[in-house]
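First comes one chain, alone, set out as structure tokens in the form predicted alone.
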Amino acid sequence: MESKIVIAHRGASGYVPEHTLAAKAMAYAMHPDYLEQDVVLSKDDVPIVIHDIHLDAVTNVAEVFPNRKREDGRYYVIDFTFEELKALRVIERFDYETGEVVFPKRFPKGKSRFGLHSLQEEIELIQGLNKSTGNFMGIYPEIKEPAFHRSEGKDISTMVLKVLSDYGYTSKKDACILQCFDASELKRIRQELNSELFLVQLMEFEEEIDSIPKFAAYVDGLGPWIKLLEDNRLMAMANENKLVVHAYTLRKDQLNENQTFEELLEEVLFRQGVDGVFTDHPDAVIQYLKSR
């Protein structure tokens, strides 16, 4: 069998809700090769584990602080404290303004209880979870929307870096993976903040393909999503500049029709052939590459 990565998307965010400790620990037990972790900065500049700088569609903020939005009707992380943050519960993603959730199948809408923590929290427990099982889970990081962080003046990857640093990861033999969508940032990543992480540019659009050989200048690999998988150039130019790739989102409950989720797992690992997968179900492509 080839060598492939699982990467556990937001933690088991298939059976959990994304991003809490409870899907991490999950996602854990599962065995993937890395945890992911989006970060985004809190009002006290402390690193936090969520998916956007909004909090309104993954938590009770709305109940919470209702006085808090911004003129744009939008609640932002950037705007709350750390001690605030773990005021609010994390509940099953859903539209903001139905409150319609997006994958119905999902956990249960605002049943159980489930926080927010920061980057270090997460860290703590995965290397904890390391110690105490003898197990190596890496981790990996996205940092988010650094350029709204900077039109608040923040620098998140410099802070990031900071917490990555002190808690040993700072090489490319380090198991830890950052990311960003932000080509720009990840290189002044490599050649400003002279970071020796393995890097990874995050791709959304077809005209980015064209910007490959650009990218392999400072990053490591690429992780595109799935579609771009269906230009061929994509996985020639990857190849060509020695650079992994690490396809989003795989995920069991969001198939094109007719399609099952091992012929899924088959096109894009094996066809397609790239080197990993984000995935919302990481113990159904580790068992289906167990299989294969």
Given for the second form:
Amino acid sequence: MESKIVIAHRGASGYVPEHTLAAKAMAYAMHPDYLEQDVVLSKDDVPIVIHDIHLDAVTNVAEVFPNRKREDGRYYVIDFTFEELKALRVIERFDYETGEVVFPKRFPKGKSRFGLHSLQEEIELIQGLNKSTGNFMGIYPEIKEPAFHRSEGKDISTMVLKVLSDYGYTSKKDACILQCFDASELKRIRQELNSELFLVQLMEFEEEIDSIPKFAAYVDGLGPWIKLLEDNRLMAMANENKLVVHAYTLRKDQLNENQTFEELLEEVLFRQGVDGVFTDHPDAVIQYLKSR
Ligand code: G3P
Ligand code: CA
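To test you: the structure above is the form predicted alone. What is the structure of the form predicted together with SN-glycerol-3-phosphate (G3P)?
What follows is the entire complex, opening with the chain shown before.
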């Protein structure tokens, strides 16, 4: 198999509701290189594995706590204690206004029973599986919206780094890659919080390509949206600055017309030449890499 990195994006989220422990266990059994954790803080400062700062697109919060929404009509993770969050059921992602599921062919909405969990609990699952299987899986946490957390009086980066350190993740050798969209926060993590972890700058907008030399002063890699790869400068500047590139997000059920998943993989991994990909379907990427 080619030595490309496969990152299970929110777990095996193409098959089981995202960021549930079931999705992580299923992804683990597919043997990717890393499992991803998006992290948001609870009211009582517990790092929770969830993609949004809101709860209402992946849980039944509106049924359980109907009076706890803010003036904007949204329910925020940061307004609930860990104990309260544990009372919620996680549901396949849906539009919180219409109730329509985002990916109609995925796990049926509201079926079975899934819950929220902390970053600590997920690390214990992965480290536990590493022990019981003899395999070696890395973690790939993302600090979500540090500026929002700061506006709520919380320093999410310090709290996440503490959990990572408690579980043995402190250096580039420790099978942990830390990612964030916020460039100033990543700079702070490296230069003020003195983290020696492998850091990845996530990128969403074309204008950010010009900043790659600046990113290189404090990160080890880039995590661009796959559409940004259409600008050839991105890979050229990443190579010039010796930054690895892990592109997001490859989904079997979110393809352009006239392109198969295998063609997309060939384009991104081999013609563009990225080092790794975030995918909701790790089994399909691994199968492609094996068969190529
Ligand atoms: O972290 C890589 C990718 O997950 C970034 O997008 O919105 O899915 O966190 P998002
Ligand atoms: Ca992410």
